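Single chain ahead, written as structure tokens, the form predicted on its own.
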Amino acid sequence: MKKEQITIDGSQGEGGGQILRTSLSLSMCLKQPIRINNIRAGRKKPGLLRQHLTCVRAAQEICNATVKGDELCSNFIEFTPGEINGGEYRFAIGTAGSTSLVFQTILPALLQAASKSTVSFEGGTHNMQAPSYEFITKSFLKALEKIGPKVDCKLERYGFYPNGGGQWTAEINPIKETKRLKLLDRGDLVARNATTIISKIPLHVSQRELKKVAQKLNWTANELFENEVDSIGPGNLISLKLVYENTVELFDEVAQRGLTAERVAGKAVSSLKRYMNSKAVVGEHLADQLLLPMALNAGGSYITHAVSEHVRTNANVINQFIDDAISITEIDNDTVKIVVNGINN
């Protein structure tokens, strides 16, 4: 029996692009026709930008979907999915828009495909308000390995805003067996480091960032690394990494015009300190990104910070597709437990 179309309000909660991306992923995986209205209504430039349109068309190609409204600035789409197909794909945003967000949109579907997929991405690899390539590979995918998926990635070229031009490839193996993910205790701290990524910018910027980290965190020289890379345009990012027995957290900050190197490093340090001074096992951004793959697999639970509006919106969208999939319980003023009932429990 063909499922009836459900309607998603793109203006709910924080009203951003995550509503679109999560809805597309769930539509593909559950074979659920959808209509999304008021797309990105909470943003200064509402509707589909090029990055979001790439997500729609990537999803369409992967499951041979029928789509209406897939054009720039459109405030709605209708998406009727077909069968998910593994294979070789290439998705180019055409701007510095985030490739990692396109990747996270299509990953759940390709994990359900009958065959392995190789996907190439072109666009931004290190963007503000989006997970960096390093966060994807060193934190997000590390957590997913505990669920079951095996994904191998290779970065060919960095892409910073506003020039973009980054390139990377993901090899996605279909998931064969899923496990419940429980992240209720960090375990002991195993390693920590700070890495700057810099391209076509004076090296003293990177050095000043690392100096600030050393001052604020008392980290030693053998925990500080510089990585000068090639990219089409200039760019800089600092990434602070904490490796625990049970989880890996990254705290990234992308440099932007008008912010000193010290300020960029200071913002990353503040995020790290907030995490370390809390009872959270899963950081704020990873907490958001784990909801969907957990709901579509065996579920589980984790401890995180006081929940952001972004997390609550994502949970509400998932619950619209899967009844009572996600529950959020406050433990204290800065700690919550999130329980996910996966469809493969």
Given for the second form:
Amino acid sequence: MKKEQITIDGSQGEGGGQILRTSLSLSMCLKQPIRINNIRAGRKKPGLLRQHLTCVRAAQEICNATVKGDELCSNFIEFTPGEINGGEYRFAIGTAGSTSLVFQTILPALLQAASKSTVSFEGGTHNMQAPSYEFITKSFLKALEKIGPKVDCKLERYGFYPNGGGQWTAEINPIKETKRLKLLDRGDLVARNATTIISKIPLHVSQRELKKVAQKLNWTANELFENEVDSIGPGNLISLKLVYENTVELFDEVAQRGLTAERVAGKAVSSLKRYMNSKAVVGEHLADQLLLPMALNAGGSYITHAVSEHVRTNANVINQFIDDAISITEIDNDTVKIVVNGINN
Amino acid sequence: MNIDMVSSESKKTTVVSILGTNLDRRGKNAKRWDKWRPNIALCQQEDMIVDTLVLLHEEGFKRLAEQVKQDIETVSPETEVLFHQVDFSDPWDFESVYSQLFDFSQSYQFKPDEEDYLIHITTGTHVAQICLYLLTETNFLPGKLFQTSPGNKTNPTVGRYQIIDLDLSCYDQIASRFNQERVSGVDYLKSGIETRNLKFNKMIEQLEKVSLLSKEPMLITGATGAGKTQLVKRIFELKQQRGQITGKFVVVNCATLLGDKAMSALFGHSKGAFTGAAEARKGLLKEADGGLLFLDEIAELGLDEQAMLLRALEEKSYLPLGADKEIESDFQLIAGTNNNMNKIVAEGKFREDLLARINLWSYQLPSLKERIEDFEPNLDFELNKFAKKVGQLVSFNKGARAKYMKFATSSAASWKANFRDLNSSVTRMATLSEGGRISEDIVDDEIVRLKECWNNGLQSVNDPRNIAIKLVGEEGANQLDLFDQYLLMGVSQVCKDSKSMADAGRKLFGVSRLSKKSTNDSHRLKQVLAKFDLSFDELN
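In place of the form predicted on its own, the structure of the form predicted together with the partner chain is requested.
Expanding to the full complex; the earlier chain stays at the top.
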């Protein structure tokens, strides 16, 4: 039986590319035909950019969808999904567009496929405004494991903005059983470290970053790591990791031109401190990323910071596909409890 | 096949770009990724996908081209890079660059139905940019101009791009200039007007050859307004374009050269040569040295000046007024006239040897009336000319055009001043047009105006009937033989020019009065005038 097409307003809330990606994931998994209007209406360059088009095309390929409006700068798309097919895929993304965002878009669908998938990605692996490869593998996938799925990733080459050229592969096994995810308590801090990733940039940059972290957080030398990697273009980021009994949080900061090493490290430290000083179990970014896999599986609940516009918009989009999937309850000033009703509850 | 999917497929984008031998060459190590490289950056734009990049490069830069191709594969897997080798023997030499790029435009298989073309003008020498501009503007490269620039300090490597859609109306002037270069010499001489008159076309064809091969004088005969000055100007420009002439174009209407001044205006004078010659004057012949001198209405030139001109033509030197040393000037002479020169020679008013010298190549420009089949293309030409001048397009509505054409090609339209009349007529109608449309009402008014203008013209010219009408009224004139009309015209003219009736009589009867016993010239004149019911006082 065919479902009727639903219309999503791409300009709601923060009005960015996330509305498109979340809608595509849900459309694929729920076999729900959709039309998205006003795509990225409020942005400087509205409509579909290359990285968004790549997401649409990747989703289309995986579930053999019929698509209209899949053109650059198009302000709408119509997406009618078909059967999801596991298998081997390769997605190359121009302009160092984030591979992790494409990965997160197609992941829920491939988890539902009948067979195992091997997906290789080419493009950006460490971009600003997108989860880094480190974050995906060390934080997001760790939490996902608690829901059920097992995804194995392997990085062959780093790809920094703006030149990209990174390469990695994800092996996605279809989900068998799912569990409710409950993250209401961090548990004890088990480990912590600061790692810099650096390529084709003088090493003193990374050393200054680590020095700043050590100085600000009083971390010891054996908690500081420097990882010189290979990539096509130059790049650098600092990644602060906190491992708790129940969750792993990462605080990444990608270095930018015109920003001193100390400032980059300082920004990462501020994010970490905000988290540490709060009662949140799940950090701002992970909170956003978990909504979708939880809603499509067994649901659950977690404690996080006061939700950003980004998270709220994401929740609203999900609720449009699945009635009352997500409820957000404010506990106190910077503490919020999110309860997700999964469809496989 | 799913129809929806086909229809949603948009055109592919192809960029044509020259390999930047400086901007794209930033070394082989990773540092090159820190630099803005236009051909890489144009493939990195987040709101544009370059499906094909046609990279024009010289043979010596094959390696660099390969590197650029590889780097593009990294940043833009969607892009296919094609090489096209060019050979700019000198990248700053207009001719070499233009011909290479022109050859490319002719050899590349453009598919404008399937692909959009962007012509990238950021790389290459300025000469190459100009050539790309010209080829795009004239649609030899059927695309839009495309420009990239580096970004800000925090992200210099990707930068920005701009697509420049040539709004032709803004570039009319440049376009028309380039257009003129493209048309062949023949079309050039015809101002690009598609003339249909066989005789005229043949004449122009020969004129083109002669003007490009010969430096000898030419004589162009044609009625007033037939376009002599225009044509000579274009001959000059054609010769100038082909590099055959370096000097100036000097136009002189001999009818405006009067008396002593004619001599000094043409040939110059030394300081103090005559009263009032406070400063030395170079003269127009010297001004035209190495260039082209157009002497219009040559028949009006005085005999002294003719002799001097002949010498200047034959010796390429002459003696300015009051000077004791000859000066040299090497110019090409084109003479214009609306007279029958042979007749003027017969009358002793023009030197036969000078005519022989200047009519080596002699062309008769037909009047507008004589090549009325060219009226319509010339009408369009005038409309365009007006549009360019004013910056607004002017056209007839259908009915108005038909009406105007019908009148213009009928026998009622005399087109007395030829193209000058046509030009004025179009200017009037175009000026009166509302929103650039010439309506039937405007044409009606214009036809009346033209008729009046040509009739008034008759009155001012020596038309005996019109003068008779003026003097004795239309009814009276109807009663007169043409012989009498001429008689009246002549007599009235003499009367006007005379102080008294006796004076006029003496002139009119100057021969017969000698054999008369009594000379009563006034009486004889009075009798003649009485025949027309006129008196001397009425005429004077």
